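The chain that follows stands alone, in the form predicted alone, written as structure tokens.
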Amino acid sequence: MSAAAAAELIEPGHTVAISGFASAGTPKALIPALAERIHRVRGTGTNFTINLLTGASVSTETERLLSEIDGVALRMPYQSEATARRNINSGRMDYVDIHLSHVAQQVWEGYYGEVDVAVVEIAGITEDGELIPSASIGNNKTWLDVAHKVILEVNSWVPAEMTGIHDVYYETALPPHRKPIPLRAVSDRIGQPTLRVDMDKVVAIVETNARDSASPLTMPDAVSQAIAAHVLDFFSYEVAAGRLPAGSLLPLQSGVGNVANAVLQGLDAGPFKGLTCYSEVIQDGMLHLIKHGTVEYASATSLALSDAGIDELVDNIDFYRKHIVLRPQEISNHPELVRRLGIIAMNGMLEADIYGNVNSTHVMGTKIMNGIGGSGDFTRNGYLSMFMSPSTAKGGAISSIVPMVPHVDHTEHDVQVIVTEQGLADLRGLSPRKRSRVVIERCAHPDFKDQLLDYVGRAEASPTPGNTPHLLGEALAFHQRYLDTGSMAVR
């Protein structure tokens, strides 16, 4: 049926869950159409909204849609759009901020009661009834098991030959039932190229034709350039030390964005090949690694790509289905395989203080820019866990590194190691007093510095320094710079 038709089924108060992670395999027809049914159901007086579950981020225009006509009550698990985002710091929209590999658990036990209609985008629907994924799994596995009715949007534009490229375990189970995950190894696969579904569930089939919107990029500037520097050198050093294997090192996991895309091209230059790569999406950077033979074999749910990624990818399809697969985001997130594999976990943060604390998600502490996305299943279960940003914002008018962090995502006993452009601090092994200078002495601009020491060098000197010494009152007094100079930028 038409995508007017199938929004009709939709009705006030439902949950929906829709598939996309980082705008790949979002539903392209039935959104607009939706948002169209909620603006002219709002004319006749009635209120409309729906509480909204993803993978993680999706489209832009679709967390645009619906957010400026107020369409959406609840949002889980991550946003990544100004609309969505001015929406829930206004109090307009409640939003559940979680670790991506709770999402799933969390559904199956009804923590977000009911969920009423999935919308699954596809490729295509075999012979025998089962249904071939896009460009992203998500949590499109979780979503077809548990909604009351599956609206299927099947998009043509998706080569045929990305068929094969996905691996969908079906063995998974709620305590007291759960089995060990037999994953040993990047490259294995353990489930099935398709999706499942209970056809007396599909209420809609909706026929498009419509490319991924894709994830832009900037070329790497030489603060990132730096940021990769350090962490190629770090690599080189900890090889050195025994404590990585040489040349393949361990499989990388890297967040979406600049900083951690220049990273995984500083690759390139390096000494380190044959690598792999477990994470939860793929950029540009790591297809390039890929065509040039650094990268082996990567894993992830999701194809993350600019328009030039996304050309490259459907043009070289055959070759680069023999070194990605696509899986569920509750296997390419699960701690128990990020622990088992080793995973080198590499993040951008907003800021960090000087004991390691890092915030991710909030501007002086209370208003949300993203989410935490799956930054901490890495971070906590990682063999090595890495956060990366420039050192200062707005310009240079605020500092990354701060006294105390007013938000804190990622704990001083689960962040390893920080780096900016100005250097890199390993944080391993040390006590507070030890993190704090050496936090300051590598990581932080030259035009704080002398701030930043002092500042701890009088918390120590304090009646009642502690194990952490802090002057409390100045330390969140050093975030009133975000107040004089606007919000912090995204980076």
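Rigid core: the largest C-alpha set superposing within 1.5 Å between the two forms. Positions refer to the first chain, counted from 1. Please read all numbers here as calculations on a predicted model, not as lab measurements. What changes on going to the form predicted in complex with a further copy of the same chain:
- Once the cores line up, the CA of Asp307 ends up 2 angstroms or more apart between these two forms.
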Second form
Protein chains: 2
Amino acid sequence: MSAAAAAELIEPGHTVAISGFASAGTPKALIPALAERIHRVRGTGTNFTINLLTGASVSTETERLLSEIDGVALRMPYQSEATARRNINSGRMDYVDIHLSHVAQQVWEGYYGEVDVAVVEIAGITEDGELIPSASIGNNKTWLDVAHKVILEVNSWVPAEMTGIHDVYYETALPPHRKPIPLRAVSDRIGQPTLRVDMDKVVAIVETNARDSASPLTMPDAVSQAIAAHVLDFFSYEVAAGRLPAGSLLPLQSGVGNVANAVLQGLDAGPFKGLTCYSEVIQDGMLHLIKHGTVEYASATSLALSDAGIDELVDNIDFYRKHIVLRPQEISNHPELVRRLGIIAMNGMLEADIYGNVNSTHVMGTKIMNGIGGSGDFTRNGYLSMFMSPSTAKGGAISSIVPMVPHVDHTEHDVQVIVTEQGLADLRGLSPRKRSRVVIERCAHPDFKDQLLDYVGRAEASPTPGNTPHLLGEALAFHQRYLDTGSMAVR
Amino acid sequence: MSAAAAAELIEPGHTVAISGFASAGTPKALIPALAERIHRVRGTGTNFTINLLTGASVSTETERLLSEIDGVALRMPYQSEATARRNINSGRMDYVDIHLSHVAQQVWEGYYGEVDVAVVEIAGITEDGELIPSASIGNNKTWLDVAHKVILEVNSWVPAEMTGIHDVYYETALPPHRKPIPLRAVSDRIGQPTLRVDMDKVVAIVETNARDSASPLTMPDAVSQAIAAHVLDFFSYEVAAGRLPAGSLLPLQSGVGNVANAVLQGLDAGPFKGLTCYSEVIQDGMLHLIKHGTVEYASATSLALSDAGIDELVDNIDFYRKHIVLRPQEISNHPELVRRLGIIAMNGMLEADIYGNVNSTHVMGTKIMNGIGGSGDFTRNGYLSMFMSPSTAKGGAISSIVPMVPHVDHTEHDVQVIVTEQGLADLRGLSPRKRSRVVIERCAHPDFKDQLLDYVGRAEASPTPGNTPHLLGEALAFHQRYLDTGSMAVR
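Beyond the form predicted alone, can we have the form predicted in complex with a further copy of the same chain?
Following is the full complex, with the preceding chain placed first.
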């Protein structure tokens, strides 16, 4: 069927669940056709919005096309695109920002009502009628299971060599029918290579031949490299103290972006070999680490590679197949497995406060940047939780260490290590008063240290300081000053 | 050995790990003797403090004796006593307030250094040299395993009939050696009835005959009963919607206190039968529920009963043994099991903000009340998370619904349902803007509704409202006004 004809199957008010995680595996043809249909239907005087569910971020084009026409009433669970962000922050699009490990469970439970249509990109269909996944799995298993109607996009661009790299576990259930998930090591395969679908629900099959948006890798800058160096030093320190296994550490989870890439690059030059990664996204850097033997095995839910990365993978697929697996995101982020494997969680942040609370999502406490994604899944149940950021932003006008964060995504109970290019604060086993000094001394930029020390000193000197000393009238003054003057710094 | 002689084995600077959870199972003789020893040693000019690790709250006497003499330098992971609270809030005692499911792992990992001495109350010693637990297990397995020296208090008051009610799982490990925990139902027994100890480490055995401090049950007041009624209505609504199994629901976790007791009482009169509870503490009310068949099985880590409750248990031990199990707290609160079982988490709170962030610990953002305890363990990984509080405190001067909580223990990503005597706010699947209206309309006290609506209305009307509209200069004004005037209300 043509994409235009398939788009006619989506009606105003529908809840539409699509494939896509870190852009990879987003449907290529259906959404542009749907955007045209929405525009056309509105020309007849009928409003037309959908509720849009995804794995995580989908391709920029997809998010933008639908957001530019205000085509999405409710968006869940993650986005990272400018137009969508603008619509959310102006109140024109509802956004539910939840832990990625909770999505499948909550949709099954019915929090988002019925899923009318699933649009899922696949690489092909087997003779048995099962579906060969493309470059991400995300929530596709769930979408195919719960949707009333299914539209498949068969993308012939996806290299046939990828077949078999996937492991789809089908034994999840709603309570009281859950049982132990039998995964004990990052490399364990516990499922099947294909997705299942009830063919009676498949209302359209659309053929495409389009590559995923390339995920370009920027070279780490000096600040990212400094952060990475602190992280690597810390790993060596933990190994020396007997708190991490020598050589292979424990499975690493790392977000995407400059700092994460710098850490991965740093690992390649470091003393650790045979590492494992249990994370969400595999980028080009991971292929290098695998090729060099630094990483023995990587588990993820999305392959977000550059053109060169795709070539590298396909040209050496027999090698990489022994070292990579893609799983559904309910497995890649599952609390049971994150706890059992003992994940080292490394995620970026917008800011941390002096007591160790972290804001990952809301600029100045109000404007959403992207979303919490999987950072809470790994932080909350992992073995070691680390948050990383440059110590300043906006050319030094913003300090990423503040007295009180105006939005908390990760609480003081969960944040163990904070890293900036200035240094690393190890908060484990410390009371709030001890934490504040370590965070300021190790992580704050010198331009803001005196301001922070002045704040905490006066808070502690108040008549009833409390366990977590604050001056409520000043706790958010750094942020208010930035809004008023363009800088958090006292002039 | 006498308690006084045993106390001589504890030296200044020692890290001492003791039994006790919700008061039950606290050592009775050793701590008073230790307090005397500290006093005596100080008389010689030598300072003497210890670091004190427990299961959760220990007996009031224990906490008070040590706090009154400033005998504790660092306290972990939970307390609920006035003298300890005073020391923490004045900065004289360091307090590390962490999730109870994390304690064993973090102590094994070495965050708190070496554990010099464990002091563990037991009911007896078997012929094989294994230990019969008393009325709580808590972290006792971990303390016995990691401590260099062990002091046992054998309490002959503990009814012999309790033997066999415990289930101690010994297959936990540090990663990479973890495997699936084979528990699939609340009633599953996966361990052994006794605790193990290396007898070479046992440096003293002290005999006692002293009952646990009684845990008196107060009768629920009208406010608690109103909260409970909203909770029960909600359960019926969820069953009707097909989101909870009819009849037996899913395993309930509930905190302690008035509201929790009211919910349990309400359940006894309600339509649900054969319920299960997977929680931390069993109080008298639970025995009634079990006797009436409302609850089929209850799993906990502590039996905190009144004198009458103890008699009831002992007189009918053959019956209750089929319906109760006590486990180590790393199992009662384990993320893997909380997720698998699909726990309905019901916990008290100090306050919630209009976007669903919850403060469970810090009065006015600075002064600690008790601690987070296990509320995060159940909330973060459970199936349904509910927080309950009266809508006002201090005779109406404090609103428990505020624009922004000044301390976050449970984030907007994790809090699904908020309940006050005014009503119940179901936040599932809602964006922040939608949540604010539901929280204010359903949960805020009428005296504060206009103030809250005025705040959120002006925040949304700001030029750049954002996904989570706030006015940073006013976000904490409710709290500041209370500190300045004694009331959050605008006069």
